[in-house]
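Just one chain follows, in the form predicted on its own, and it is written as structure tokens.
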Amino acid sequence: MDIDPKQWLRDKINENFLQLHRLDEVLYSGRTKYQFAQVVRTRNFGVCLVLDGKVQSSEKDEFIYHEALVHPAMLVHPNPEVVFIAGGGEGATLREVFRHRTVKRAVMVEIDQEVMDLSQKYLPELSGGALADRRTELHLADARKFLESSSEKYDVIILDLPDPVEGGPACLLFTREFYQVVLDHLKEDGIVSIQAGSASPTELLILGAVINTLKLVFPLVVPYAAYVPCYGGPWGLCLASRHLDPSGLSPEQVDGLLAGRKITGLRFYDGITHRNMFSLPKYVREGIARQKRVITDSNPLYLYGT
């Protein structure tokens, strides 16, 4: 029997724009300690994890986002051995990190145990067993408080966080003060990778603000983007470091680095894709340049309430 036409997931992009996903089944719907969580089976993207009404991962195209988030930072680092992941409760970011055989230890800090449990129950293939890997050190904690109470430094830090929705768990993980904490926990040749919001023409507020804020802290900030279909458009990401810059790597260099680390099985990322991600269209470059907003603890940015 065909599903009721009212069965649609309404993913709110902004006050004037909804993206609709046709639902076959609602597998779970409820509130965790920190956010409203759903797991749904959609007609087009398969099973999706949805937090506070926003699709976080879909089984059909999650590889695009996670490969884009992880591999440019990991590849440009000469020998990434110790990696810190903030968020990433599905385990897919961790999965991609472990493609790099240089990694000896990955510290993953996720605040929401229930999101992890839901992901393992309904989307276990996203982690691919990475959460059970002996190199994984998992902490259920606030990532900012965890870093502030630690003196350890990392080769690569990956901030795989939901957008800063008011009242959500990630609001104070997009601020100048937090980015200073991140820099303090990077080794001298370390690099941080950050999901930074939409790169669509009408949705550049978060991306521009994240870039401006990072520039207050890091000597080098490099934005890039990947088209993620379930997010409804191009998605912005940023790399920040003291001196590591992957944007100039040629396709041949990227493919050579992947081969040198014996990384196979990627479905999205390679040398040509790398070049395309760092070739931002003019509207993005100009839109970012016009942005003046910075994000601080006292002046946070909310997705639906700026």
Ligand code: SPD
Second form
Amino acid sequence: MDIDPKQWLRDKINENFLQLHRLDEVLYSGRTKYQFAQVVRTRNFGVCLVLDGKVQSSEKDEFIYHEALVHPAMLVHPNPEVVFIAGGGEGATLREVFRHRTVKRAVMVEIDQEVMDLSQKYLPELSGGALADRRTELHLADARKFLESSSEKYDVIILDLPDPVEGGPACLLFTREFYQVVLDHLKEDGIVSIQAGSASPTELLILGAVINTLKLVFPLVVPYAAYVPCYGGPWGLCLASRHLDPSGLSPEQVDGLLAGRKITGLRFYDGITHRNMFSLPKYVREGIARQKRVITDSNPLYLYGT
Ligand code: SPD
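In place of the form predicted on its own, output the structure of the form predicted together with the named molecule.
Once more the chain from above appears, this time first in line as the rest of the complex follows.
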């Protein structure tokens, strides 16, 4: 097959595995201050934001990732009022956070103004107006430096980051030192939700290492996964807290909690989906248990190949 780069976007999953998206149009392509950004219209997934060659959000399936990242943490928290989001420049994580009417304030810290501008220009429906919500407090900054320089504590912290691509802006947001900063900024009942890399059988290094690293800092770490087609496979997520564990909630309990918060309009997440996400397949449980790697500032872990 001809893979003319003008006609195909290559998302390099690893050195031996490319995911190709047929392109209808390149809407933007250029370097921001922090990363290489593209906005493309693909035949299969519609408009996509691509950072350092990796699809971050697609028009057609972004709801899966963003609902999966946000709602388990928000629902298991008894009363999430103040939420912190690291990254999430498209505004879709913020959109999902505001489905919870308990939220009084959402502090979002995104490093890359150009990513936010591109998302607003080409994918405005992802934020759905959430960036202009009066409860939104937006900061253009490095999320780690922001937290390190503040003493505020949050009910829920959501790390909506790109993969730890070498030279990219997220590498030091996957380390033990950063996770300690996150714990220090969680209230007693607080919980953090983290995008934690692929959950495909051949790609479990990052997920396993993130879990090992979180376990050095947090009393309770609960991994789960959702299949996100535009990421090329099942995607790993993690919840970490002092004592909140949503993994045992039954479908009826989850649906009851959603109804109690008057949340409607979800396309992915409900009680049955919750049970599915927290029932990791055997190969994932065994694969992450085999990983011994821990991620530190002095020994960071980079995504294999970019
Ligand atoms: N391999 C792509 C993983 C992308 C995870 N971050 C997505 C950010 C979307 N808000």
